[in-house]
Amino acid sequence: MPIEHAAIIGAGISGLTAALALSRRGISSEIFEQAGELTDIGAGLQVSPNASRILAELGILEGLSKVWLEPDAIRLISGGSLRQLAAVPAGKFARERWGAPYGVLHRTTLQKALLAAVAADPLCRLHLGVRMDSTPPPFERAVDVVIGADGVWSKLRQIVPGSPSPRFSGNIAYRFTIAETEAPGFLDRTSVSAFLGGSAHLVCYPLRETGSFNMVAITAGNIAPQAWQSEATAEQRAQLRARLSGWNTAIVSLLDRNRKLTFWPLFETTSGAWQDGRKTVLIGDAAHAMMPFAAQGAAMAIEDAYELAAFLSNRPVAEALARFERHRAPRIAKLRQRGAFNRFAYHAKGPIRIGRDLVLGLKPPLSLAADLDWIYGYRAVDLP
């Protein structure tokens, strides 16, 4: 018989989306979050059509559309010459080709929209300040399924035999923002721009809600044990500058001028089981944290949450969890491969870089868009 009540561990994007998706199918849930309050964290976020159509189905998209930016294009640009190499059309084109919008916004904006919807939903109840360990917290009522949506450092993961493990990816993200009024002219106010160079790339796009540009430089790098997000030290800044050797001085000067630069080691998970064959399942980063080279981390969390609810709505729990994992795992694996390819292409050097630029220059925009159809055109289970 279909389940009646779920426990969700974690009140991030995947957990809140799961609660709303379950409620849509008449299933109540309790959400347990370790933090005492949900503060403004994170940075910019790209929401591609495969995720935005789910947000539309859950009644979230209309509010987001009033504050986010739908970029005209996703542009690939030389970090040395500032010459555009290629561009994938977005904006109106995205709505027409993939049936849903492509938007950029601050992560907090999405989290607050999801939180407001959960707070207004009588089938959802949020508990803050609940300490997490290797066992689920005490539940107010009997639960049929326990959903681990507690991120790359998931504690619930420990009770799933053979589950993934977190590991440092070998990549560092350096994050900062620039007020739009102070941003140089080469930063496009209407698009997502990815500047490519040997050993690094820099992604930039405007955040309408904050009147600023979100800037993220990603490079290879090393970390001390247990390192996590922190303000970049002088040594870490020097390491980034070395990675940008040969880049256009206009870009390098942005980093030199910016006083607040966040050093963010990127962690991923190994492969492993997402569910225990009984009543516990992992979603989002808890199951498959991946690198941002395909800009699909948040989208995969949203897809996971929505499709898990679909499977749980009409099958016994153990069968639903097994089917969910078999259904989702190939898509996640393919996206990991795409991310690895993008990293190779974005950070190419020497003859490989020259060849990359030639190939990109010969590809028309529609061909580049077609390469993304399997990602952006994806329709989650039970979406029309």
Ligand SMILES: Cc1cc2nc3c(=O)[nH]c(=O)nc-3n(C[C@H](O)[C@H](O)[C@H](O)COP(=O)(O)OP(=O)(O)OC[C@H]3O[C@@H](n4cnc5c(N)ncnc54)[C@H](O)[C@@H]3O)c2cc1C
The other form holds:
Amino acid sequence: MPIEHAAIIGAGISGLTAALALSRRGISSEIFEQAGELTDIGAGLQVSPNASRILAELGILEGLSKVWLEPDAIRLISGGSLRQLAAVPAGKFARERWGAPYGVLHRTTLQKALLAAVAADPLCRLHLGVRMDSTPPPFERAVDVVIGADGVWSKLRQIVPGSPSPRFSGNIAYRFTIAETEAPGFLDRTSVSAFLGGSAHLVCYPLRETGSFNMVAITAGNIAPQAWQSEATAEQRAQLRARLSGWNTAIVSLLDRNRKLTFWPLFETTSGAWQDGRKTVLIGDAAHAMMPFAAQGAAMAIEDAYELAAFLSNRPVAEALARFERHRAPRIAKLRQRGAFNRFAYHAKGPIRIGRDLVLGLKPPLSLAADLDWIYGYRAVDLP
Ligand SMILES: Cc1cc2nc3c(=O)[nH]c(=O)nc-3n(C[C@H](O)[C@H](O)[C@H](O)COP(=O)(O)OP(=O)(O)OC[C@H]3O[C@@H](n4cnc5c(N)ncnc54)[C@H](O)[C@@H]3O)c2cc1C
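Same protein, different form: I have the form predicted alone, so give me the form predicted together with this ligand.
Okay, now the whole complex, with that chain kicking things off.
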């Protein structure tokens, strides 16, 4: 018998997308979010065609594409010489090759758009300020499935035997912003730029909604137990500075200007079960938080949400959850491998760096794009 009602823990990107995708299939849901209100959290987000195709189907894309930037390329640039090493075309090319746009925006813009769609949907009901602790919150009515979309620190995970655990990845993200009016000329206003240097890389792109550049540097680093996102201390700032030794002074001086710098330890999850064989399932970061080296965490959360709804729409719950997990796990594992490879390549030093630059220099843009077909060209199951 098809399911009628779902409970979703967490109103992040995965939870809200799941509610909308279920609604498309006539399944109602109630969503429980710990935050009393959804405020401006997080940073910039790159939304690749595999995810934007789903957002289009859910009726979200049209509004987003009025405010986001479709970069003309994703550029890899030497953090030392500022020389472009390679560029993957995006913009019109992305729409044509992968059948959907590549956009960059603030995470809050996406979350608000999803939230507005959920608020307007009679099959979705959002409860703010309700935190799940050791047991799920009281549901308004009987639920057929409980979906854990509660992020890397998921509580719902505790009721899925053998589920993944969070662990510090050994990487730190440092985030800051620069007003577009103050941005130096080498920061391209129409593309995503990833500056690469031994031990670190720095991703920059403009956020049209805020009139600023989103700047995130990622390096290896250590943390004190329980460390969480916070304003960088002088010592943490000095650690980043040390990682950027040998980088172009134009980049280093961006950091040296007295700007607010956020210290953001990056956590990931180990592998493990995503469902309990009955009626509880994890999606998004709750199931498989990953490093941002392939910029795919939110895209995977969106794919998960859409595909879970498709599996739930036409088979018994336990079977749907098992098929969902079997179907998604290989793709997530492959993306993790791509992320690990990107980390190795982005932070390469010495002869490996020289080899990397040579290989990148020889690869035509079309060949770089072809390497991404399996990620960006992916069509979630049952997408019309
Ligand atoms: C530096 C950085 C850059 C990134 N860049 C990109 C990118 O460019 N592209 C991309 O696709 N991805 C990117 N990501 C990854 C992306 O941000 C995440 O994968 C994505 O936001 C995960 O969404 P989620 O809904 O699964 O989890 P979350 O966004 O963590 O949402 C979880 C929600 O659950 C709520 N919650 C948690 N616990 C409870 C509880 N006990 N009870 C009730 N509610 C609860 C939280 O308040 C939150 O609202 C990046 C990540 C980082 C760190």
